[in-house]
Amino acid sequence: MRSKRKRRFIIACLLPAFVLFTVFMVYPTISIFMMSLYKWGGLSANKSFVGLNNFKILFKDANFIKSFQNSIFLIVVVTLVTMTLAIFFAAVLTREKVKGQNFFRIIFYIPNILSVSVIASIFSAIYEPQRGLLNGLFRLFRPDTWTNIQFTGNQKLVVYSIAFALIWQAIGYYMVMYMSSMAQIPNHIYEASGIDGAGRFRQFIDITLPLSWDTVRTTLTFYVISNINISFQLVNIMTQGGPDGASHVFLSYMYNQAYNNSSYGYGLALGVVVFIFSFGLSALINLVTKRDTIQY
């Protein structure tokens, strides 16, 4: 009797969450998969079933392949640089006696409290060819011969410019998370290793990193997925995919096709590919970074 009541109570508690998850997550996802099989502009009721034709066109689309390459570049390079710098700064500010530690914590964290539109505006001003900060600095060293660089107007430089903004935006947030994890490691472990002759670098490799690995692993998955979303916002505000589509990423190209090019079904086919890619990437990261939990 008590067991039945307990079971009913658990079902009653889980039911609202299950209904909400089904209505707002499962149903829209299935709808997107279904609509990706249609040729549809999105503004009228006229749509025709084309099966997998949208996907066949997609994998022959040079602009999609370019956006795919840009997304992979931003996911791999930006994630590696951001995570490495965040762990390094967290280790320095946690383990070393640096003057003004709180000041540096605040400075590093400030980009995280800014909205993406503000960050995009800041970097648009920094990259501005005529009066931008970067060209102004370079001009100081070569005032007579300096030619202004089009950081967001050059097809070869625009992705690097977006990457730098992404790195700047994310370092502080992840640094604070790693600092919280590293601060919980007992000092006596470092003291014991110091007595055995371990230096700072060896302590970082053998103690700090393994004991913070669960946090690193969780944030890695989180950051890779958020990288896909934030890169779309930055590209949409700073370059709108330009010049000539050179800075498009997954989601910006999908948005452009679905809402600007009136190819809603084709855009949703792109969304399906992004969904499967994100899901597969998360699973891969989870598998590759799996380690036995080390306790202290």
Given for the second form:
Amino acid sequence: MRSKRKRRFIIACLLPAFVLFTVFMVYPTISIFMMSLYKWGGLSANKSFVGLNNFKILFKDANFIKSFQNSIFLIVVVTLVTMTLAIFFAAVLTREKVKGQNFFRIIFYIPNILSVSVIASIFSAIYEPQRGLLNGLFRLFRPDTWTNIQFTGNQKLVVYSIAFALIWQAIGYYMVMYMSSMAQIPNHIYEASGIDGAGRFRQFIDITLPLSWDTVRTTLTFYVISNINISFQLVNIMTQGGPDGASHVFLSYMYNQAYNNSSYGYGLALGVVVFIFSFGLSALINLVTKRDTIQY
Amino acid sequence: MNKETGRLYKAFIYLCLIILAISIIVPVSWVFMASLKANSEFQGNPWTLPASIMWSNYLKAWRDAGMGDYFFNSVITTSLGLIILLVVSIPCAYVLSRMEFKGRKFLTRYLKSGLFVNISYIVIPIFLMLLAWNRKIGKPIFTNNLFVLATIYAATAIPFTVYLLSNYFRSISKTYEEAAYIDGAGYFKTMVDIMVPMAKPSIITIILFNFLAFWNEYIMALTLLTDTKKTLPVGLVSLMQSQRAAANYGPMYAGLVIVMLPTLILYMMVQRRLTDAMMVGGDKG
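Swap state to the form predicted together with its partner chain from the form predicted on its own:
Full assembly next; the chain just shown is listed first.
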């Protein structure tokens, strides 16, 4: 009697969550893989099976290769810069006696609570050639000779402009993560090494970094996924991949192919490549950063 | 380290901290300032203060540019999404973390795999799926539907939410359930009257995190709401585009403030709780 009631209770509790999860997350994920094998306009019913043909076209597509390069650049450079800065600021705010520590912590976290569309709008205001904050600032120093920089209108500059926004957005979040793991390192280790004559830099290399390495590892793998996601949304709002396709990243190109070009099958083939790529990269990062966990 | 380099080092640290702080404070407060400027003031130097305070920019953004309507759409979608998420996730997390049954490990893992799936990857397949449902029924009811959008928000938040809640439930002692059982309470009563109140701190954390996520969500709302029914972040982007084309800068920045302000106020109220909870929950991507 009781076991029957227990079973009914368990099923009633689990069913809604698992149905929603399966319908809106698992099924769509699987269907990316299935639909990538079709040539399909999306809205019409005529769908033709083309096997791996979409993938063959993909690797000859110059625009895709450009978006691939951009994505890799953003993942590698932005990750390195963001992580380095986040670790630096976290170490400073946990280890040093800094006045206004709380103030800095609160301010640095603000970009993380803003919507991507707000961040994109703020950076559009910063980058605008005529009325933008940055050009306005430079003009203050050189009122007569300054020529406006096209931060998002220049094919060579646009990726760096996006990179800057990504770094700005992410530093605070990861800093807070690292601060929490660094705060757990017992103080007596630092005291002992201080007596042994280790300076701040030595302490950072020999104590702080190795003892928070586990957190760094986990955040690295997650950062790849969130970087792909946020860079897509920023590009989608700020440049739509322009000028002339120079700022497309993986997912913005996928979105573009699906909606503007109405080739859903092709777009989703791109999605499959991104999916496999990001998982491969996460696995690689995991492997490369593997160290024995240090106990304290 | 001698005194001289010690002082240089301190100065360097403060310089770095202040530069980063300025890079965040200045653009954000500049937006507030720009939202109060008259249109003619955008012609000159962007760094000048507004000559007179144009509250009418807000009226224009709220009423004429539809930000008021978008605001209510966002309120409806966010609160509906939160309600669905809580109703569905709390029992699921409770059962997965507190009850013994066959297949529990598998189900936990299955749900956890969702932590790696990002909304941006699956937005197109979800859109196509909803279109197919529309076709089957013969009416376009699944797209342009705030309730459907809220359900999808809730669904995509389930893995993270259940993961975080389960961790919390697991830390509560078993004796409470045993006592309730002796008192004759059923499973449902035990969960609702005893366990849920105890998990309150963790439930509040979940509400905060997901409020920010739902309120700020852009790409799903952009794709699934194709007519004039928009949420704030999507409305903001179309406002930026249309007002820039019309050189209407004041209302454009007023719109930006309307999107930004609720999250900033919430953050200022609960920032401790939000950043502390991050350590418990780990990353949500």
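Residue numbers count along the first chain shown, from 1. We call the rigid core the largest set of C-alpha positions that still match within 1.5 Å between the two forms. Quick caveat, the model's predicted, so the values are computed rather than measured.
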Based on C-alpha superpositions, what is the rotation angle in degrees of the smaller rigid part between these two forms?
22
Core overlaid, residue 11 C-alpha shift between these two forms, how many Å?
10.9
So if we fit the rigid core, how much does the CA of residue 30 shift between these two forms, in Å?
3.0
